[in-house]
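Given next, in structure tokens, is a single chain: the form predicted alone.
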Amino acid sequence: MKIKQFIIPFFIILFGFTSCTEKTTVAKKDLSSTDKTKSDAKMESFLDSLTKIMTLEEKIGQLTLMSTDWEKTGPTINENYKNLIKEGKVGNIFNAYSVKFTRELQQLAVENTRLKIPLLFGYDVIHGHRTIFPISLGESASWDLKAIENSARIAATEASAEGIHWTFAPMVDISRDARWGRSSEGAGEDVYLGSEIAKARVRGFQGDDLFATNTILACAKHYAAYGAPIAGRDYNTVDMSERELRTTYLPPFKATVDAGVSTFMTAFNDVNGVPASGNKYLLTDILREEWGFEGFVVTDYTSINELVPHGVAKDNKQAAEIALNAGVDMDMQGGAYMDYLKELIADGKVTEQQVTTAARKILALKYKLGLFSDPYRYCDETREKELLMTPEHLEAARDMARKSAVLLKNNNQTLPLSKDKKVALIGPLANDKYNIIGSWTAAGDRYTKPVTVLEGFKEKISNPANLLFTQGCEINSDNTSDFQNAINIAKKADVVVMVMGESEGMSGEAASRTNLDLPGNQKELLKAIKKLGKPIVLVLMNGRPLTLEWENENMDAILEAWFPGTMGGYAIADLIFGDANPSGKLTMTFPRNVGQIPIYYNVKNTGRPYELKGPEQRYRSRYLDVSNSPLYPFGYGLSYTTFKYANFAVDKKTYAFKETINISVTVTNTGTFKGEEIVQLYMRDMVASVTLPLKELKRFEKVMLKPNESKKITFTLTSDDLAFYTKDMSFKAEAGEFKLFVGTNSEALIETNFTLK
């Protein structure tokens, strides 16, 4: 019997055919260590058998990822992907979803290639698939790890129901530069919080068992330091010390490895002169050998080819050589591996064993997903109909949007609004479906499904005659033709709600900006309405921190809603009218102006720190024209209630290195609304062998309190939590004095101290 005739039955006999009907809950395997060892041995035996009968061309095909013409995320290199699938030259596809389309493409591989190896389907499922949640930066502002994990879990459920096996998420790049548009895709500026969110998202996407048909492979990106481009310009050079790389930019990636992430994606940038897709130090020395990562590494879009304009490869052939030798397993869209690996092996530049090893990693994950037992197990039309945009998913998206919003200002308790007031709703984003879901919205419907703020307000206001609406202006235009209409309805209202911000394409990839003011003539409209003397609530939709000095000075209330997703209009209305209490806290510092950027809370002192107390000091680290302080600090966010912190203490003042440091504080709701507070614990090492930040986030906890209710919050630290890269680059804690801080944001803190001996 020929291989072509028996290979799939052989796979089914070896692995066992499974028909899965899981819905939202992830199936769990209760495997003993013995069972797991047997399972691993079975997979290794399978891979041994398969790779032995694969030709070199078939192995190279597994190292190749190509896009369909369904949806593009960059310049298309090859429109001939269907023929390449049938020829066995492409083993992986992205930008394909729906049961019908993925089944059609899977059939091309299974019914036409010699070994019938199934395709792996990937897609940019970043903050939801059909049900779109707030942008990732917005979700991070919730500081709610369970909700963030559930968001990824729902995204995986929906994506897998449409034939997707793999997402290019989470993005775990630390970003301290709001000019960089891709700040919208990450978790902000803090290493500890970013690492915890990274792990939550991996757990959400991958669940407990990759064999369950409602899980998808996660991909940690962009490895590494992509969030630190010079001048905040996307794809630009990154230049930093080894200490800064390891202290700030690598820890979230290590956290995903610890969480069991299946794949990594290389960054577009170079790091200290070596492009990430050709960086052996990052991809092999650290990722594989130091951290023990066992999954596969894929490039970002055509980034192997881009080694040529980077100036480290003379042509695509040399680029392929550099990438494979560095540790890249899969080539996204560039075709360099497909075109040149066979030649490079013949030339002795790379080995067939390297190709086999890379192919085996990819095949192993196809095995773990169950694709060899049934290539169509993700192509279930019943699941596709039942699991997309369910009421439960939509309610979770609404709740996540509420949790993500940050109340930046609320003078004289302007908010919440009474449902009986006459409200003028004005702004280019007040009745906008297209932009409210933000960038990277996967298969999300921009035209019919999103709920606008106007729709949300209509659900709340008791008398329809009390809701007045006009757009007023466009997002990015000097057109003033609707200004007068806006002024006229504002005159008739008790309060004015202005919904303003960016368009979805003004943040995200290739969307760096040097001016972070409200675009177009939005501020001019605000100024015109301000002259009327009416209370004004500004609701913001944007993908990054903006510069809002004038708005902060002149608006009565400001609610940062980010791009809140499919249910955003309902969620904003819930908050504005008091059916929910804002609880979000910023995960990126808001600058006063662009000249302060990069700006972040955990800065180091200088030899000439600028103290605000006492007389003016010229020869200090400061600006002449603006304060050093941010407009809104990291961790900042108001509530409709207030919280008091008291009784902050450690259980003793001196600790040995192996002892647990027990910390407690009492938090009381001193207002009249039930509210959720994010209690933030920071630490400072007072004297060390190298300079260290003035404070670093070490723990946090969300607590819901009724009016007048108090709760004792406890935290524990060990000497491992105090460790850093010392003068000799060893990672350890040093003896000495430490300060602890706790409070409602990174600046409003009370403190205590202890000594480590």
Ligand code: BGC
Second form
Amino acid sequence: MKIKQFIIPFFIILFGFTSCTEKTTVAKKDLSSTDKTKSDAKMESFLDSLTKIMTLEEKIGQLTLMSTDWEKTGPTINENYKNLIKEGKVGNIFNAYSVKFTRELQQLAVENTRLKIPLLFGYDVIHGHRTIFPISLGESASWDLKAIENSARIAATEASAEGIHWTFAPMVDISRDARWGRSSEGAGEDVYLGSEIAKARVRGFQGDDLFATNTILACAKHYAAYGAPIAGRDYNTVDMSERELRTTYLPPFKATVDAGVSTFMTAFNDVNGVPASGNKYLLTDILREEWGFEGFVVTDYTSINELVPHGVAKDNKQAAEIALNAGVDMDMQGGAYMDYLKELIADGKVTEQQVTTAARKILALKYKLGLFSDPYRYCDETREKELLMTPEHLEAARDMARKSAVLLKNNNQTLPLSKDKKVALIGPLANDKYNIIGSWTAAGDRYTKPVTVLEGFKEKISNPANLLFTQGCEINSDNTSDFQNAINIAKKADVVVMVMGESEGMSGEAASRTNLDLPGNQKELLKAIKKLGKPIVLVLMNGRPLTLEWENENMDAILEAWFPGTMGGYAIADLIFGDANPSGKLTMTFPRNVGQIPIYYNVKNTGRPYELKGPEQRYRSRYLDVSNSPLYPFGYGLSYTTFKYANFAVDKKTYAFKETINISVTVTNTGTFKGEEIVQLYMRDMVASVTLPLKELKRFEKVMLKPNESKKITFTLTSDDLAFYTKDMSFKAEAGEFKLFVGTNSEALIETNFTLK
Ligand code: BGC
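Could you give the coordinates for the form predicted in complex with beta-D-glucopyranose, as opposed to the form predicted alone above?
Below is the entire complex, every chain and molecule, led by the chain shown above.
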């Protein structure tokens, strides 16, 4: 009897496998729509057969994701994960990579479970897998959508060659609060730029064919509003208006749905009193019903269980009930679904149909990846040998690091340096392999592979005797024992380059800070060197905006390099010695002090705006002790050359709704270096039914110009781009006067105007 029961379902599965193999030959991007419908129908019938024969326990297994003990990315580890795989209780695994290990675990599932359903392997492939690119905030400063897409593409190629099917990226949380350590993982403060980058990353990870063995599932995280915790403290409460949520924090998530993202991850925080991991409004009403998302939703690490300390569930069982009813498909690490869904069905709190629906979404993506046709198709030693850290990948990482760096200051053209100068290279990050690749570095090697600034400089400086190096101080300590060595070599040099900043662990998850000065005694060392009167170039590595007022006053040049990745040292040397010209622009505002935070460019005017001139300044929206302006605004970044903007115009003065608004401006390279400019277009709606920002980024374009070269840049907008949440919360444009601004950053702008009728 037992045997009979087994043979029938197994036959159906085999039949399913066969149809899936057939699909593999046609599941390419040139599928005609009829072929697509046919292959979708095949998948649906496969899933019908499969879910029909699955037991409830087997379905719950598909809803469960567990970490291995290879890496710890959260508070708990379940040492028993291998047995749970064999028992079919865990259908998905994260923190496992390499062909050997993923094959070993896949075998446990395929050879021990009744239906041989393959595991799905997820991992935090955030800014590279083996070849580490600059941290995501750094990449965003390139404003280079093609390069960002390519970086994600390379990460996917390497990760999939090591058995991974799914990345927990992109993180698309808007962040306007530099205290929040996870600012480093996103694309900064702006909605438009953040949404464009979110789409580029999804395209890069997923490509246009999930079945291809070099593409992986992307995951938009952390849904939602995780970037706005009160006081910038990680995991803290989020309380914001519906208008703000929809205007600022949700659009990048919606953008990923439009780009076809396969999965979503819930956030740890609550949103207006309801934890995101049990939030039906976010997960079902908006995500599924409004946006039409069809993939699956995974929680963040144990965030179902965290509904208990949040105080909305009395125990893990009730937490599981809330999560499933809210629309969570997969439980990461907490085991609440594994432990309680069966009981909850028996108690009538949730239905088996809900479990089946969730399991089906997960199985569908396993099918699309081709895992049912061959569970080991991502476990190929040859690909693993050939595709990791290739020269092409390393070159792309170097290029991305050059594009990400932002030149914050360059007095008297201190930079670029001549290769014949005598250089004192000082600082805790000048020869540091461990920190240069930043946090969330997947399988990246921190010990041997990264290229330090010292190594980069050695390749550039003509006479090796002209390069002097000492560390000078540590990142975060009061040890001054190397200060004197630093002073001594600085005295001998023509120019001093100081490489300073944060350690990798000072930004990223659970790394909020209330003091954003250079940590430890780094500033003290800078002050000691400053006394020598030599030109000083400060190179910064950090994961968020820092407070740099003193440095801005006292350094001759400042280059913000973020954590630039495996090839960081070469890229920095390329920029410092003029083999490349900095072109990055800030995607997060740099405050003057922590008291200004949250600070961002697209502020509203208020009823009492601060004006620099005018008789009455006291009763204005301002501070008594610091100006309203930031140290470095959004969109800011210098070049070794200069650019002039002229002939900014619209083709008409009045436009009808839906009519194309043609905008043009001429940009000229007025300096002596070839350079790339990021031309930024902003807009202001002058009078509307609700208060709106003084400017909002609407378009941008990167343009490379030789000295004296001019280019006409054109942009188009329609009334759709002018839409906002009106007084009654409908999303549309209102007729009236508009201003447009264009320029090199969010403050240095020229303007024109038009009317929408
Ligand atoms: C983080 C996520 C990450 C997950 C898995 C969590 O702690 O918040 O961003 O994807 O761990 O490592």
